[in-house]
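Listed next as structure tokens is one chain, alone, in the form predicted alone.
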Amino acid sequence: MDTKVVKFGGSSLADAEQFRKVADIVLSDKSRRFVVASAPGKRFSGDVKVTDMLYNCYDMAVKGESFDRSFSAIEARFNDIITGLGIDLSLDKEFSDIKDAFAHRAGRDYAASRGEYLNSIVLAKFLGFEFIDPAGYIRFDETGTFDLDTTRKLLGEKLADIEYAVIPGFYGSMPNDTIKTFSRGGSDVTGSIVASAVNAVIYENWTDVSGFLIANPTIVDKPEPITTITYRELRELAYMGAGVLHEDAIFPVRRANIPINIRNTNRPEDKGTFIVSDTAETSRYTITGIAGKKGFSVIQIEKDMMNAEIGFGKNVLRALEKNNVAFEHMPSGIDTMSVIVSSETLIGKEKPVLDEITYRCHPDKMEIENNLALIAVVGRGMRKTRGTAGRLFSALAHARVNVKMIDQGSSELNIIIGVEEEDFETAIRAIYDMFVLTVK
């Protein structure tokens, strides 16, 4: 048999109603047999997650306050879950065991993986599959880098023989069996390394959008979903803030060949958007997606006969080095070049980098220009379509916007340009409008 394994997110699991939605999206195909849960998530506007409230809880514990009433919060939140589904079970022993923990300081990785860690016992119970503790399977070195080679092996060995399980997302264990919990995005990052483990066919991340959108929907009024992007694409976008999974979450099923479809529990009828390493579909429109984000600076450098300088551009890049500054982006003529970085990081060190550059590069005039914003165009048919540039500066121009910068990369994938922050939404709407609305 086909096997699916399906992750699904906090709001996904905040309370009984929201359960009975994911026992029947489970329930409804026998494939998916390992099903990944996180901690309960907000029920409304205003509310706390659960990992929050564990956090405040072990942060009491460690100044050594009482932390009973907090604690107490967390109970009535499982409880209410537990007595809303109608089942057999109780958690007092476990609450017991974590609360003792807290006292005797088991660390916040320990205490933040307890929301995962009680929702699948809660969850598994619901379902009548078996439970299963990653903190046995999940390993992580000394150094707290994660082993996907030595998981695969613990993983796939013990769920050989397993038929369907619940499995805690967001942690792991270090050798020396204490919690270690993944940075960001954990439990997206578990399904993706049980559907490694496994071999599935896919990997289903329920949440609670239908999939990627084409553009941002603050700035462009209901826009398209994307229904198939491949990782190259997604990875693009992440880069250039699209609120995307993590590179962390996609490695171990991207290496594995497994495809992923994001779904919405709210709406399991919806097709969702689907990952994939590579695909002959060819997209709708000639773009798969646009991202952006504000809060970037460029420093402009001229030199006369600067293309006939040996290592000006190293001595550019080291310069931003000795002054620990990353660049983004290094568009440049025959005698000018644009370094473009974040400004977060320039704060403090406009002056030591421009006397560090003069030092070294001897230039003409140099100044640097803040407030400038990043958006990339990406698509895979963007390669076969001829005038994808001319028309994206045209939609620019007729919107009266200003490019500051224009960066392609050799793949032909992504057009990235530079403006205003001012000019940022505006941007993004008339990008949106010439590619998608003028098709539809």
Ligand code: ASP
Second form
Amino acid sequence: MDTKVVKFGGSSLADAEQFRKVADIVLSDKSRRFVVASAPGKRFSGDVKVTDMLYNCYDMAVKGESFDRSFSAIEARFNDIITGLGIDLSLDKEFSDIKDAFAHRAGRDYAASRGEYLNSIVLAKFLGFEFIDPAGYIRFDETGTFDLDTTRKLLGEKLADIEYAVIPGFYGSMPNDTIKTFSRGGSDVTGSIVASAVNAVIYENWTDVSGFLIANPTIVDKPEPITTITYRELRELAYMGAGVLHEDAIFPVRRANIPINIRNTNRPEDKGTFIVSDTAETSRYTITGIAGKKGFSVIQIEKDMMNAEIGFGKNVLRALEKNNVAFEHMPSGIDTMSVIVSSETLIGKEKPVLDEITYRCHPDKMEIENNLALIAVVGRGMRKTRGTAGRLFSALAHARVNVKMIDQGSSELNIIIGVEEEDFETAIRAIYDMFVLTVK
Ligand code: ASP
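Given the form predicted alone above, what does the protein look like in the form predicted in complex with this ligand?
Zooming out: every chain and molecule, the one shown earlier first.
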């Protein structure tokens, strides 16, 4: 039988009603054998995630403050779910062990991990699945780096004999057996690891949106969904802030060539977005997605005969390195070079950076311009379509957007443009209209 690994995020497991939807999804397909669960998330806007409640409660314990009340609120979240589901389960023993561990300062990662731990016990009971604690199987090395090879082996062996199981997301353990978590949102990573360890046919990541949209819905009115996206395209869009999936969730499944399907627990009839390593399927539109971010600055450098000066670029980058500033892009002309950096990293360092470049490179002219927004137009279809850049720039010209920078990667997978921050939204709408609306 094919095996599917399914991961449910915090909003999908926030209360008893959501648990029922999850059970319907899991039990409707026998190949959904391994379920990775997050801690209960927000039930409504303004609600607090159980993970955050745990962090707060543990911080109180470490300060020596009484944390009884705040721990009771956590217990109530789980007890509400248990009562709502009508299952015969008591977590009292677990609650008291965890409280003890808090009092003995078992560590912040341990504290945070208890949300997925407890939620998975409840879900396993409700589904009638086995509960597997990942602590013994998902391993980190002494430096705290996740160890995929050891984990695949240990987890693969363990799960080989199990038909149906629920596995808490978000954590594993260190060589000394203390609990270690991934960074926030890390249950996505666990799902990917489990999928790779059992060689799943697919990793379904169930959340509260029906996959990725071509553009940000707060900028474009009802953007179309993305049906299929490659890992590389996703990486380009994610860099520009198109969130949904934890960045580290890609590599375990990518290495094992397992597709990810982002699905919506509240709309299981939607097909969601497939993330694949390569696709023969041409996308409906030339572009796959548009994403962007504000908050960049450009250091413009001019010098006659720059092109002939060996080591010029290196010296510019050295000046940045010396001031601990990372660069994002570096489009250049014959006698000009623009270095784009995130404005945040430049705060308080403008003068030392310019002084250092002056000292090392002796430019004729140099200035810093702020308030730049970058927009990435990404699509595997661009390579095969002539006139993409032409259409893009004519759309922007018609919308009266002044393009300040253009950077097309040699992969022809994306074109990055820089515009004034005040033109950001207009530019995105103009691009969407040109490549999606007018094609529909
Ligand atoms: N519960 C953890 C968090 O809130 C991990 C996760 O949900 O993926 O970050």
